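Single chain ahead, written as C-alpha cells, the form predicted alone.
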Amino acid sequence: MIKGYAVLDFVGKSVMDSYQGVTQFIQLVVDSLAEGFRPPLRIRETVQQLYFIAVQSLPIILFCVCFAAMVTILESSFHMKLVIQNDSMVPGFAAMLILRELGAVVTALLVTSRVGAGIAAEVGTMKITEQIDALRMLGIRPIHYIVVPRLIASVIGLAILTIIANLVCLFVAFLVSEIYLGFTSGLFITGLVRFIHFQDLVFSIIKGACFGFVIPLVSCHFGFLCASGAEGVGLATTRSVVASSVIIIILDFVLSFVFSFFS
C-alpha cells in the first residue's frame, strides 16, 4: 500500500512539474515576443549572436549535409532498382526530399546540438552566478538582453542555413546521380522541374526560420531554470538539446501536413 502511494506521488509531481515547466515556457514566448518589439534594439548583440549561429555553424552544417545528400540519392537509386527495376525518377524523388524534409531538418538538429547547447549553459551560468539577478537590480529586462537578439539570430540564421544547405545538398545529389550513377545534367534538371516548385523552397525556409524560432527559447528556459553547480549547468544543457530535437521533429510533422494542403 505505500508503494502503491509513493508511485502515485512521484506520477503527479512528474505532472505538476511538466505542468509548470510547459507554462513558464509558454510565458517564456509571450514575453519574449512582446519584448522584440520594445526599444532599444540591441544591434550589435544581435549582429554577434547571428556570426555565431550561422557563419560558425556553416562549415559543419555542409559536411553533414553533403554526406547526407549522397546516402539520401544512392539509397534511393538502389531501392528503386529493387523495386521497380528503373531510377529514372531518383533525381525527382531525391530533390523533393531534400528541399521538403532533410535540408530544414538536419539544419536545424545539427544547429540545437551546437548553438542550443551553448546558449543552455551559457544562460544556466549567467544564472547560478546571479548574474541575471544583476540585471533585474540595474532595471534591465533579462528576456529582452538576453533572449531577444539569439531569438532574431536564430530566426534569421537558420532561414539563411536551411536556403545554403538545400542548395548544397542539391549540387552534391546532381555530382553523385552524374558521376556515380550515369545520370546526365539534362536528365536531372528535368527530374527536379517535374517534382519540385519553388513553393517547395519558400515552405522549406518558413521551416528554418520556425526552428530557429524554437532553439533559443527552449534553450534559455532551460538555461533559466538552471540549477546551482556544474551539474546543474550540464543538466540544463541535455535538456535543453533533448527537448528542442523532440520538438523540431513534433514541428516538422505539424508544418508538412499544413503546407500539404498548399502542394
The other form holds:
Amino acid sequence: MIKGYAVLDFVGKSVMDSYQGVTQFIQLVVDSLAEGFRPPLRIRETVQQLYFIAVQSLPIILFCVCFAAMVTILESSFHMKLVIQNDSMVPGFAAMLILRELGAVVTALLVTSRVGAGIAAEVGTMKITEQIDALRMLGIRPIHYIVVPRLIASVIGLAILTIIANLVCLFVAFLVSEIYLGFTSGLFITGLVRFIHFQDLVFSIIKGACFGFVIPLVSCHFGFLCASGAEGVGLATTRSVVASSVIIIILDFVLSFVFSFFS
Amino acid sequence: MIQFEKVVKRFGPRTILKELTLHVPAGEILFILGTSGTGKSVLLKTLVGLLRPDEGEIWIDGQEVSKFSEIEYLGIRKKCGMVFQQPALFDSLTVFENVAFGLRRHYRLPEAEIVSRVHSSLAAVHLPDASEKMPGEISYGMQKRVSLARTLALRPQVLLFDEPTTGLDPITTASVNLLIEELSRQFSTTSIVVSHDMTCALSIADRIIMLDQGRIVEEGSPDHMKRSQVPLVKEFLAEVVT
Ligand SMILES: Nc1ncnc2c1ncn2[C@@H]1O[C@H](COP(=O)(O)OP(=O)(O)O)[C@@H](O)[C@H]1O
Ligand SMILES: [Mg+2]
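Beyond the form predicted alone, can we have the form predicted in complex with the partner chain?
Below is the entire complex, every chain and molecule, led by the chain shown above.
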C-alpha cells in the first residue's frame, strides 16, 4: 500500500517537474522570439557564433556524411538486388533518402553533440559563476545578450550546413555508384532527375533551419537551469544533448509527415 | 532607505527567508553575518530583483519594488551596485572592458570619461596595471578586486557586498575592508555587507545582524553584539577572541 503511494508520488513529481520544465522552455522560446526583434542586433557576436557553429563544424560533418552516403548507396544496392534482382533504381533511391532524411538529420545530430553541448556548458558555467546575475545587474537582458545571437547563427548555420552536407553526400554517392557499383555518370544523373525535385532540397533546408532553431534553445534552457557545481554543468550538458537529439528525431518525423502533403 | 517587510522566499518546498523584516537607514554600514546556506546571498539578490520574493514587500527610496518588471528594475540596479560572492567577470572581455561594461550600459558617457573612471576604479582596488589582462590570466584575489572595481565604477548610492573578502589573503582582506569603510564614509554610501568576518564587522559596522535559518536571531551595534547572549553570536565572537 505504502509502496503504491510512493510510486504515485514519484510519478506525480516527475510529471510536475516535466510540466514545469516544458512551460519554462516555452517561455524561453517566446521570450527569445520577442528579444530577437529588439535592437541592437549583436552582429559581431552573431558572426562569431556562426563561425563556431558552421565553419568549425564543417570538417566533422563532411567526414561523417561521406560515410553515411557510402553506406546508404551500398545498402540500397544490396537490398534492391535482393528484392527485385536489379539495382538500376539505386541512384535515384539513394539520392532521395539522402535529401529527405540523411543530410539534415545527420548534420543536426552532429551539431547537437558539438555545439549544443558547448552552449549548455557555457551558459551553465555563466549561471553558476553568477555571470548571468552580473549581466542583469549591469542592465543586460540575458536572453537578448546570450540566446539571440546563438539562435540566429544556428538557424542560418544549419541551413547552410544542410545544403553542403546534401551536396557532398550526393557527390560521394555518385562516386561510389560509378567506381564500385559500375553505373555510368549518365545513368546516375538520369536516376537522380527522375526521382528528386528541387523542392526536396528546399524541404531539407527548412528541416535544417528548424533543427537549428531547436538546438541553441534547448541548450540555453538547460544552461539557465544549471545547478551549482561542476556536477551541475555536466548534468546540464548531458540533458541538453539528450533532449535536443530526441526533439530533432521527433521533429524530423513531424516535418516529413507535413511535407508529404506537398509532394 | 531600504526596507524589508515580512519577506518570504521559497525554493520549492524549502523556505529560505522566513518573514524577514529589516530596515536600513541611508548612510549606514550594515553587516549581515551567518553560517553558510542561511540565505544571505538570497537576501541580497532579492533586494535587487535577481530573485523575487514569494510574499512581503521591499521598499527602496520610498518605492515598493518587489513587483517591478525587469525593465523597471534597471533604475534600482543602477542605484544599488552589487559585488557578488564570486568574481563573476565576463571571461571573453579584458579587465578594462569588464569594468567599463556597466558604465557603457547604464550611462551615456564620453569615452574619455569612461577611461578615466575605469582607471580610477582600478586604482582604488590597487590594480592600476591589470587593465589589458584577461580574467583568466589573473589570480582569484585580483579577480575579486576587479569585480569590486566594476561595481565601484558605477558610483552607486547603495553598495551590496556578498562576502567581499572570503578567499582573500589577510593583507588584501584588510585593504578591501578599509576600502568599504572609506567609500561609505566619503560618499555616504549605504552599504550592506554579507560576511563571515566578525573582526571586521566589529570594527567598521554601524549595526550587525545575525541571520540563522532565514530569521534574524540578533541585531544591534557592535558593542551590543559583544555582550549578546545568543549562542550563535557567541560562537562567532569566540573566533575573534582566539
Ligand atoms: N536559485 C536557487 N535555487 C534553489 N535553491 C537555492 C537557489 N539559490 C540559493 N538556494 C538555496 O538557498 C539556501 C541559501 O543560499 P545562500 O543564500 O546562497 O546561502 P549563504 O547564506 O551561504 O549565502 C541554500 O540552501 C541554497 O541551496
Ligand atoms: Mg552566499
